[in-house]
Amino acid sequence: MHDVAIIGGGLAGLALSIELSRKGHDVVLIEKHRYPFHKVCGEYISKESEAYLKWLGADLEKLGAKRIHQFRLTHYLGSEVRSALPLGGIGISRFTLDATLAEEAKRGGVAVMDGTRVNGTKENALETTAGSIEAKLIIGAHGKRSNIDKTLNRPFIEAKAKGRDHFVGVKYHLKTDLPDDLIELHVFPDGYAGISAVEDGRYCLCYLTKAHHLEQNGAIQAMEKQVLGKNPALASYLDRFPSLYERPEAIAQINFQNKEKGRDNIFFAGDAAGLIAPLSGNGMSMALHSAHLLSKEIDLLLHQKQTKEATLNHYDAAWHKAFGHRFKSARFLQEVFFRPTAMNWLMKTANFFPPLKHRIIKQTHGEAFFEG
């Protein structure tokens, strides 16, 4: 029997596996895809996570990550805002970063089972396509939405989301002539798209929109022309810059909300614990930070220094202390983004009062959380 079984090999799952393994625990990590693979993600990470990533074994410079210091925001009604990023960020693809951390996990003794799907959980066992796996504790780091959530009857799956909360996310890489130290955000009706540099001369384009636009247009390319194309800057990019993917990565039924942090014998990390609006640029950092917070509590539990109830309570409190404010800020900003008049007014105000730009950006970012 393993000490810990982790469902999902994204950033949260990989970080947890490495950290717990270094603390002497027997860890198995199950990922349904085979590394390396692409996934829907903005691929911009705030600098608060840089020290932790280095400690985990990801040398961002050697991986070709881009340093991002400038920000541009456009609105389809005509407003535009430019600003320096007060804290700065990093552009790195999940294709490269996740595969790098997976190799580091293997070197550290983690049993990495990629290409393996978890079909269900029962007490201390996982039923997978590779057979049954037993562990003292189970951690769900399976991302935004999974069949595991359904089998566990999690509240956010059971509840019928309001129409305004149904989203689809689309991501692919482009070849562009844009500056590699710039991240751009382009607002279009019922959505927004981010574009920024990653390694190897590639640029990540990732966007979020209401699901009904895809239903109405029938295909992603048609939706991009009819909906995203209403923002002139974005329309120009879609015409000028060729996609480096045969077909884009896409995910549906996205709901941005706080979620339960655990129950019985399972704890949740990363997007499985709470999904922040992507305009904050903080999803990757939150996944890593939540893993770090949970690893401390799991270590104490495995050493029998606290109960499962105390572990969950401490983790829940630490999570809300770390992310509660920015979670609310990002949700509020997303509401504004979907109100054209209010968003246009906010952008014009920010141009007349530059400190407002910096304050808004800082509301969605955190301080460095790891010192080594």
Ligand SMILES: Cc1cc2nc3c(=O)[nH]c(=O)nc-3n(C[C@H](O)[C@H](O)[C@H](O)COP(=O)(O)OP(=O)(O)OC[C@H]3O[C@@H](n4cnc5c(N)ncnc54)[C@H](O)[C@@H]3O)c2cc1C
Given for the second form:
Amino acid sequence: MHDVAIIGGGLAGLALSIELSRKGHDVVLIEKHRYPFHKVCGEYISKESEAYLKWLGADLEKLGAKRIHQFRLTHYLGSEVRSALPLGGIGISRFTLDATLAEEAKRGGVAVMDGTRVNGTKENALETTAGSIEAKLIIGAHGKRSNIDKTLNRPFIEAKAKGRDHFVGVKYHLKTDLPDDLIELHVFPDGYAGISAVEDGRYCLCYLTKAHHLEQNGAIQAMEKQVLGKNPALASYLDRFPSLYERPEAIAQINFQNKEKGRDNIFFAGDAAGLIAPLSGNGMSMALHSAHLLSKEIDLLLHQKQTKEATLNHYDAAWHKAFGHRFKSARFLQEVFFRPTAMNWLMKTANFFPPLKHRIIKQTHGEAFFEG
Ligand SMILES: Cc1cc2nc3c(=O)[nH]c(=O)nc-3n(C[C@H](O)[C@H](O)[C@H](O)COP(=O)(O)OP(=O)(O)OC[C@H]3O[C@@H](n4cnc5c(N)ncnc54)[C@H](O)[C@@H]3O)c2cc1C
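Following the display of the form predicted on its own, present the structure of the form predicted together with this ligand.
What follows is the entire complex, opening with the chain shown before.
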């Protein structure tokens, strides 16, 4: 029997697996895709995670990540804001980052089972496409939405998604002539797109919009022309910059409701514990930080220094302390992004009053959480 079985090898699952195995625990990690693989994500990671990623074994400099210090925001109604990014961020593809951490996990003794899907959980076992796996504890690091949430009847899956909470996300890489230290956000009706550089001369274009636009237009390209194309900056990029993917990556049924942090024998980390609005550029850092918080508590539990109940209570409290405020700010800001008149007004005001710009940017980013 393993000490811990982790469902999902994204940033949260990989970070947890590395931390727990370095603490001497026997860990198995199950990921349904084979590394390396692409994933819907804007691939802009806030700087607060850099030291932690280095400790985990991903040296962003060596991986060719881009330093991002400038920000540009455009609105389809005509306003535009530019700003320096005081905290800064880093552009790195998930294709490279996740695979690097998976290699590091394997090197450290984690049993990484990629290409294996978890179909269900029992108290001390996972049912997978490679058979049953037993573990003392289970961690759900399976991302925003997974078959696991359904098998566990998690309330956010059951809750009927209200129209305004129902989103699709699309991502692909482009070749562009944009500066590589700049992240741009472009607001279009019912959505926004981010574009920024990653390694190897590539740029990541990723957007979030309401599901009904895809339903009405029938296909991604048609939706881009009809809906994203209403923002002139985006329209020109979609015309000029060739995609480097045969097909975009896409996910549906994204919602931003609150989620429980654990129950019975299972604890949740990363997006499985709560998904922040993507415009914050902060989900990856939150996934890593939540893994760091949970690994401390799981270590105490496995050493029988605290009960399961105390583990969950401590983790839940630490999670809310670290992210509660940021989570609400990002959700509020996202609501404003979806109100054209309010957003256009906010952008115009921010241009006349620069401290407002800096305050909004600061609200969504966190402080470094790892000192080695
Ligand atoms: C449109 C959009 C843009 C975003 N842009 C940014 C950005 O620019 N910057 C940023 O910081 N954050 C961004 N985010 C958020 C960020 O992508 C996530 O917060 C982050 O990936 C969470 O990591 P995770 O490890 O929790 O989940 P994931 O990275 O989603 O990993 C979960 C893993 O679990 C696996 N899995 C699921 N079910 C099973 C199963 N049954 N069996 C086995 N494996 C399973 C999946 O294959 C997946 O690899 C964005 C999100 C969206 C939707």
